[in-house]
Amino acid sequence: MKLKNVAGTERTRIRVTDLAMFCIRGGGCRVAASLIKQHLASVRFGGDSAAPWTPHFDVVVIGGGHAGTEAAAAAARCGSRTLLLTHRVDTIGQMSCNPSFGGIGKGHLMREVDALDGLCSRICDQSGIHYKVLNRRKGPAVWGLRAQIDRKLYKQNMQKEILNTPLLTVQEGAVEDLILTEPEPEHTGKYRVSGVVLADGSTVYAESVVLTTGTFLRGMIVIGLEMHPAGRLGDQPSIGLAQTLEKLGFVVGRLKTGTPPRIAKESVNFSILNKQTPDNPSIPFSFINQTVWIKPEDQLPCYLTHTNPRVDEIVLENLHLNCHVKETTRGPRYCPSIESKVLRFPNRVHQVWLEPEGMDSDLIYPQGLSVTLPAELQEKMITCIRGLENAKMIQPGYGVQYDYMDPRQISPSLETRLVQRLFFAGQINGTTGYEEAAAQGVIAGINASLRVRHKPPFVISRTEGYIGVLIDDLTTLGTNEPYRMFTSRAEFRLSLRPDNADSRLTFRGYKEAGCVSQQRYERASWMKSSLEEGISMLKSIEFLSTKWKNLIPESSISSGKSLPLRALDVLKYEEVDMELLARAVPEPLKKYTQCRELAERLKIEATYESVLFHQQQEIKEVQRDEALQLPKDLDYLTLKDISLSYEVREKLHLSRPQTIGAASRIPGVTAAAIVNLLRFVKTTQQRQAAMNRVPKIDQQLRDTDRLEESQL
């Protein structure tokens, strides 16, 4: 189809809407594909191909939520000229649901995003109003950093960061369509994206496009029996883009989520409720921050209350007035609505956390009370709860239903397999939560930039981080309910701790992606060398256990048998920390207590020393499987050189695993199938190696003949 650009010249472009029309009229996408090849052969894109004032960027990111902001900032940090397109600039960084970040598993993701120089951790350290580490009763490998966040402050700080990021431009606009060009022959995919079409008909050209549309794809808000189109309360959904993706052939699913009502702060009787105070000292999210912006004594408390049988009665009596619950669309298993909890766990009492929304906010967020009943019934239910007898509801809770793409259609770099240079991140991939969105956003932004520069993708494996676990689960297993991160999803929890995310990812981000600043790289390098030096020093100091008992009498070291103990072994005792150890042996150890983070990390390294050795062996075995790459162009449905059942072939065809390790994690792919795949890969590699050796042997023979001739 011919479109006129602003200069008035004729340019041949195919939009997805046109492609769909050809698909329908031609009786199949083969007609459209043929037409694309005919009409797009002449399409060029770049600075020379468009009029001088036609917008052209390296990377375009669609959506200004938690995935979009991370993606846009990451692409810009990598050196790409980036455009962030959002419906409204004033909603960039908006916390649509709960006013908190982090938690068990989620705090790990935030530390890893920060290790790659992402934004959310630093912004949380500037915007939190209640910092607390969850799961303290267990080991530090599964501690969950969490903070209540001031909504207004977070949004202000995020917008300030985004609007001042070099190479990043922000523009208001709604994307309705994608511009396609002919695919690159060396990569998989039917088409290649080369830009976007906005609702006003204008176009923006780009080398890579990242979609981070959240709940906006055909979003529908539900309160009681009322439904109306919206991505979130007050914002219009994205209809055209959803239709575009469906017409392209993406497998689309439907999910739902919800949010609680908001309550007036002055109407709550806090005096009779269980009060929870923040940690002292507060632990920052970001590795480059020593402290958070606010002192513990100035932070706000949270309060705990519970539901009761009367709440259950109201829910059960009015299910006929709640179409969100009756929908077959799957909602979040681990953050369910109060209706779901009452139905799944009858006759139980459920926690409700009353969380402040900001330092100067008069709103309370009742965590655990997500509800979609009609507004008047929500208010009736709220006043049945202890401490909320006189509560005034300011905004009702509501449900959101939205489209998502089956994440098995994307690669571990988050690039789609169907459309080259198109990346998905966030809830569009079936996840739930700010942290999961941010983690995908930073990876998508990095890889969108690397793709422009023709560099290898930046992929984090399951053995390297929770981000790797998240993406591998999505791309290998898919999801039919909103996916949330937990520590239990990671096989190597003792190695993938919140404290060591910088040592796992910062150096890779700096060297391979260029997304890490010099300041952060130097900070991580200092910490790495200090840890190595400290551990070496602790291993070198050795006394008999009786002497250690005399030096540290408060320790539980047994003095029954006099055995040699290293300082590192002494540090493993629960009651011994670096401060205590340095008082016992001040001369070499005192300097390691001057940095709180270093002292804490030395303690953690000592705690896990013995078990980490065994886990590292397991990690190496997994990495060997991950190193066995499967050919990208394998046609599993027609491959004849390998014995696989049709069911296994279908699963492999759908998921397109890149390694033997990824194939082994696909449900339904049997151990026998993996063995056959492994045999096939090794045979293929040997055959390729033999073919590569033949030219070298021929060259050597020719060189020998020439030498003999010259000698004669």
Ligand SMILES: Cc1cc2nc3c(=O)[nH]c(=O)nc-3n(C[C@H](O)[C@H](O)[C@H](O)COP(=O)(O)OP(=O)(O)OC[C@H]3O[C@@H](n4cnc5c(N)ncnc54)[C@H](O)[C@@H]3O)c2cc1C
Second form
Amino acid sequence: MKLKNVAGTERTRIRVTDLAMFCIRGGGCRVAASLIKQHLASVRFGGDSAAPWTPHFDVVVIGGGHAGTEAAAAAARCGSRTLLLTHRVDTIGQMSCNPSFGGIGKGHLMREVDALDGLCSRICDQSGIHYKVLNRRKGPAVWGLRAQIDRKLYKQNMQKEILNTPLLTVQEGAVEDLILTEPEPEHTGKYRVSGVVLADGSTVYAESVVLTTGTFLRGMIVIGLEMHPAGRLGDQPSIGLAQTLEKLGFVVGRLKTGTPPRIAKESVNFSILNKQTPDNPSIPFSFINQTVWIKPEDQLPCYLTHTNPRVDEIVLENLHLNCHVKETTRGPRYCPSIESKVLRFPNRVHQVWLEPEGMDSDLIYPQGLSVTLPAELQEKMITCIRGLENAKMIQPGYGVQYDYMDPRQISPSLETRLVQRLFFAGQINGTTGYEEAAAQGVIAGINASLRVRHKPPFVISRTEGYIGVLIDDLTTLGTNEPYRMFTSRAEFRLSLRPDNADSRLTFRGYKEAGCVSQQRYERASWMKSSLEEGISMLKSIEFLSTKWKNLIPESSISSGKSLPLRALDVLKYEEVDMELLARAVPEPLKKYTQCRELAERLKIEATYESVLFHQQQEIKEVQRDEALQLPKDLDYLTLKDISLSYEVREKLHLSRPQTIGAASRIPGVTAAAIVNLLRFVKTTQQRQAAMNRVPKIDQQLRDTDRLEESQL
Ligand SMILES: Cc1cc2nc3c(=O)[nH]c(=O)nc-3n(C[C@H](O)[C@H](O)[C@H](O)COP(=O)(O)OP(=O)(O)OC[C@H]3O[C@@H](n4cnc5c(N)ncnc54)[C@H](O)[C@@H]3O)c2cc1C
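So that was the form predicted on its own. Now I'd like the form predicted in complex with the ligand, please.
Let us now look at the entire complex, which starts with that chain.
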């Protein structure tokens, strides 16, 4: 096991005497020595060099994937001494499947992670090789920033970032077990986690632990009829930890996903295929970047080809040789294997995008061709596709099946309800995708750190961000197939846009969580005040429409009837942008064109001005429901004084919604049940308020008595 203390932070050590722990390991519970007498964090390296010392951190994160890197960096940014424990340092930031980040819905998540000062967007701006905004023909609220990423470069840049993060230590090792102590009485939960046990038997203590183990829990790789244990190709699975979680009583499910074969670049006939060029200019993912690291003309193209009936035949003729497809485990609906596509949509042609794996990579990733047929049949299938007639397969596609934890067992802060201070983030919660993992990682890291400092949790609601939608869907509805983000999952998508993620989240991240740097905070503040100033300026400039038509002849403003129009209304015309407007009214509008991002954001604000007014009213209504908190310790199964069917009670018991709003989103929880719950909550609150008043009234009476006595 290698130990890296790259940031050079001081290592706090604890004396493992007087320690109460019970460790769920292999065969059951092992109750160790004695009771904790001192708060672990307060015990520092002492003078007795013979005593056994164990490392102790505020936050320990398990797993160096997309959730783990964000969680570890976020906890460290929040000021917690953090340890990232992962199988291998050289796989930190590894992209297990597609060489791309972002897309529809996923791009929104990245902007929100970035607004909280997360890593993936900045790393993508340093590692992309083909930047493109998807959904351009639709409104900017649903544009999907996406980029092909150089795998090697992404990993390198991510490792550089992680290994240079202050307060963050990185250590290689396989975590097998959790160390548990008695729960804190003021919180719900059966246990409290206080550390982890590694495969070599060593221990690390922690105030909070974040698990981000991806597809590794009892991971099984499948190609054809062959199955063998692995977290992903070339990586060991995580068995001990999976057993620990099951023994603790977590509800565990099984999911599957898969990856396509990789093809030698020089064996593809690109000349006969449709070429897709990148956008010019490239739009960066991060709010703090004006440009990406590479010019559009130096970026690499992608190519499009299609499947054909021969591909279907090969799949259908060989189903008996394909145990991944026969398994009942659920796979991703929105990124399915070619086998599922052929079975679900017979006689259709499917797109296959040929994507570069890196600037100097010899490999091509055929997106859309995820397959688990035996290797020789995969090659046969590839070579019957146009442009791939002579393609050489370098690595076969494969499937992976793994354990995930029912996400209804975690709260919106991502802390588990069963084990206090234990957080889950990423694919372990049933999601699929780097962006979904990163989004959960940043929230888990922040909350793991806040929990150590006894601060209230940092929760994003559905009205504030796609991250809120993702976490609310998972924690209230659960999932029985790999969950992927889409814009259609967000009911307030005109407000939750990629362009305004900073104004929604950066200030909260800075003030409530402390995870945002001063530089980013200042940039977001400048943008906010510039936008406010710009919008009020645009509202204040008003001419008749005939004058506007004269000033901007290329606009489609009608010159018929002359009506007063504000500059903000003129900016709503599709063909009018800030440049055109500032050319018409240079004073005072020219200064708003100096910053590209500001000019674009003013245009977007103008576009949505009228519809946003109505959406803001709806958001306020939802926020009212969200403000009605349900008591955390309600036992729905036995609760008296409330009329609820047993089915509804069971659903509430399983999901444990925190607010009336969350309860109303659980399928099967009827409108009548919500009304009854509302009445119950209000009566309980009134009773509680009355109880709280009694001592005060008592005290006031006693004070009055005393005053009267003294005046006698
Ligand atoms: C074969 C395959 C195909 C995929 N296909 C797609 C796809 O088509 N589309 C899509 O969106 N997503 C796909 N994914 C999923 C995508 O890779 C994940 O969603 C994303 O990587 C999840 O991030 P994560 O951080 O949760 O886990 P991962 O990125 O898997 O990282 C987990 C990390 O935890 C470490 N770890 C695990 N257990 C332990 C332990 N006990 N001790 C120490 N370290 C541990 C691992 O070494 C690893 O570093 C695929 C994944 C695989 C493996």
